[in-house]
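Taking the form predicted alone, here's one chain by itself in structure tokens.
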Amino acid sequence: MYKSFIALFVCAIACTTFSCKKEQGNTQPNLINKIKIGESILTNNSKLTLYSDKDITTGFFKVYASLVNSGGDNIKNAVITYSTLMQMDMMAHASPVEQPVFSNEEKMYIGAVVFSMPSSPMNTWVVKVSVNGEEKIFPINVPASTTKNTGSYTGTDGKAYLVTIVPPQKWQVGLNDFEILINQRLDMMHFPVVENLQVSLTTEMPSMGHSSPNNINPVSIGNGHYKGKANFTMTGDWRLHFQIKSNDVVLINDAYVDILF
């Protein structure tokens, strides 16, 4: 009986140790296919690291925030917010952001940023990240994209709007799910999302002079996002044209983005 008790005790200790190690391992951020864009140490010695899925250019980008303590374990109950600022020669402006939410799958906080224009020697971007009230600033170099991913338009109501493509992971021949994000520019620092619009889609292949059939108009899925489907009949350069209405009145006749794959 004594030997049986010792065996059970050892087994319990082993199981507890294994569980702790397994649980600790599961707290590590998922960094597969992520690109580091900056890191900083907070006053409590935790480390804040920012990642993206691909190299930053102009347009919409998910921004992942990894927050780990000095032991390397993930912190998932922090209050984190994003903001942007482009400092220009004589002025400054922000851009649309989506505030991060902790993802149990990625083990990181996931938000998004729209870089509305490229960096230059006189025009520089930063992403500001507040963690429980402590702000860290990350300089971000934003080269121009090879295609038009975002554009500013003046609506028939006299207001300024920003229309941005939220592309899938990869474009392909055939039917592609995609989203656009629509923001209103209230001023140089505030870009609230716009809901309850009606969006019509037409496609164009400028180099070949034709369109494509079976596209599906984007519809609102919340938070300023509108989801649709674009059908590409071949690889090459494509342009997505959007007519945007509010209460069936044309707001923007032709907002467009370009795609090349």
Given for the second form:
Amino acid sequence: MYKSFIALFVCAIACTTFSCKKEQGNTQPNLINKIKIGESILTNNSKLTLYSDKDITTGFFKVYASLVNSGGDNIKNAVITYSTLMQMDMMAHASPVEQPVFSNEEKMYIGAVVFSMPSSPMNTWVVKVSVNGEEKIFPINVPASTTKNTGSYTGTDGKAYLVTIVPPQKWQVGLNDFEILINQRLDMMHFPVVENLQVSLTTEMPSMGHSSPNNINPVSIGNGHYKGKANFTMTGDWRLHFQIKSNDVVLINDAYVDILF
Amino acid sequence: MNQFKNIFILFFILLPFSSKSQADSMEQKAGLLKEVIVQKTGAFKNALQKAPSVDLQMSTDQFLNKIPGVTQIKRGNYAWEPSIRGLNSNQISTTIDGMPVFGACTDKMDPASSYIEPNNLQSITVSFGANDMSYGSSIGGGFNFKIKQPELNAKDKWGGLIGGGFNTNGNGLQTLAGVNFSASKFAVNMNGIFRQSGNYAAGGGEKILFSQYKKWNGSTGIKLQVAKNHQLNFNYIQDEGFDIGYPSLLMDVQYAKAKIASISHIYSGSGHLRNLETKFFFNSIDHAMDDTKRPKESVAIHMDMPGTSFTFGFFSNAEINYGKHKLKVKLNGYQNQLHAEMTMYPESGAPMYMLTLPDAQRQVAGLDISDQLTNGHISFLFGGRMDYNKSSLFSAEGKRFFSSVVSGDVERKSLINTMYINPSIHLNNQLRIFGGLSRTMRAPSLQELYAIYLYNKLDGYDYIGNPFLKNESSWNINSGINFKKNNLKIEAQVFGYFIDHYIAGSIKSAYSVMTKGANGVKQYVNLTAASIKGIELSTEIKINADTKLSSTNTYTLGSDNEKRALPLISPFKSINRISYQFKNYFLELEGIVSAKQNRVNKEFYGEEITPGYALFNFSVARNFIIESHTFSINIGIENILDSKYYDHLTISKIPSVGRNFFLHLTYKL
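With the form predicted alone already on screen, would you show the form predicted together with its partner chain?
Following is the full complex, with the preceding chain placed first.
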């Protein structure tokens, strides 16, 4: 009995030590499967690096910001904000962003950006990142996505809305969790989120004309996000149609996004 | 053969491998090449008859077509799907030498019978109800195609056969060859056939496009006497069809390939244990549908639809004689896996891929015990069967695909029980009465459980499986008399299948169709009940020693709990033959009358009325005996009047073959 207590105790110590070591070894940002989209040195010699999960195109993208001081330590408590700007010939406009928050899991600040249109030689996107008041500008090349994953619609109330798919890691046959993000375009620079709308989903295979059964309508989960499930019976091109209502009045009859897998 | 099994056995004795007793005399040997004896016990006793127009060059489909009570669902000029008394292929069991074989096609283009040729076979057993001949649970009997085995100690050490034939309609031809060797401890046979046909012309001359086919089939059997009373058998059949048209359907077949193999040990004794056969088997089927030959405008979307079926298992059958009892005990087990997929290629956009049978698997273990008790004029055959049946999806991909149409736990386990008693009484030498009462059951087929948008051309609906189906079960009764006096034989029988939890499709309105142009989506459900009732009457009159008249008449009625007519039930049908034997000539005139089928239900089952028809066939067979070899010619005309007709069981009302002259030449070494 006594021996086994000792053994247990030794075990516990060993485990704790091991865990600590592991913790220490893990303070660096998790860069597995991340793509670097920009890098800049701040005046205090800290290094700001931006990452995404995949190649940027039009649509919703998580943007990760890593902030490391000159000594190589990860800085957790900076005040970081994102904003976007598309500089066009005669005008400029922004797009919806989600402000970053430090993630203990990824050891980076995670926010998100919606690129609402592709860039071109005359029309260029920048992501502005402000770190403790110091702004850094990252030009981003945004090719058009192969499928339409964000769209702008005029609601029956006369206001303009942006509906954007927040896709899962990977689309597959069967039930897929997904979210959509709904923003109102107040003006060229402001895109507040819209919550508590009623969204109904129908799926379609445009090349076949059929739908799929057992989809689950997205419901508002806050922050402009609506969470639902799409059920795919096969691989190929799918279109998700959303009818969006506000207080049971149709706001947007058919906002849609396309999916290919 | 005992007297009261409700079965039929067709013997193919035209093979060069006939049994000793049949080869005894030259006269009989001469007959071997032209005759198929339909030997039948119980029900259609009268069917013990010669059918000279049937020979090895006919297809298995044509053979089955000759059996009263067997009807065939036609989707073209190839691979007809046999059914028995209106029971569909899911309700009967089909085995090849006791081995379950499941077609790989999701559109039923390849029933097991399409992978065997008459020259593979020794006999076909057709069971019309529950009895001791079955190799699996079913609602009402089934088929067992018995493979021809090489013979030890045959009269001739070597034997062989070659033949060739031609059909004018469709420019069909077939060539076949066989060889066999027999010694005291070792015997082997090998045979092969090649068939092909172009598009046939229906009555009146209309060419039926996409009715062509091409196939070859080869098989070999080896028998070894390993010890006294102990034999080992090896059998292998390979059957490959190519470029097969299905005018009734939206697609054709690029290839349909089967490999069927078995090894068995047979103990035969003279004590209580008469016979003990243990067999291990496997078969694999590879099937691919094809729409590339169809005109562009008729193909809504180009697609590939391959499917595979893989089965392995064993059985062990014991026959025990004990006083007045004849006991049969069978133990069997098998596993079948089905995979079918579809890739659609739209004009623009990405290819679409889905599983239509999502890696479905069935595992069965069964025990079957029957006893035949004879006491004076009365005999009973009674027995029962119990199967443990487990159905599931065996791959993660399959489960994911099926979850897109049906959610929940889709694995299914059940016990299937069958019990039967078949009494028979010989009232006197001329009259026998017989009957049968059974409680039968079957598990839903893997298609009925796990289909994902399988298109059914009959009603135009896409079908979705239902893993929560109940087993279908049935009370079966049949009764009949058998009368034989002088030159007259009469047999009459009535039967009824009273089915509970009948499985049919029910409209699923929330689902949108997958197949372009389909009427909607159905899911398999259990209807509370359905019944199939019928009457069969068969007479045979010997006018004189050379001339014989025979008539077989069948009528079947099927309806469900809502009094709707069940689909694919043949109308009244009468087959009448007059045969005349003159020296070495054998002449036969056959008249087939099929009544109009107006008991149909369009709304629920999608069927339409089928007009009646009458057909006439004529054939002459002649044997020449040259030394000890036999050369035989069989010529004939089918559909003499060139009638344009189709059977009620023909999908899409495609007219059947019009007038056809055939010539079959066979030379037996």
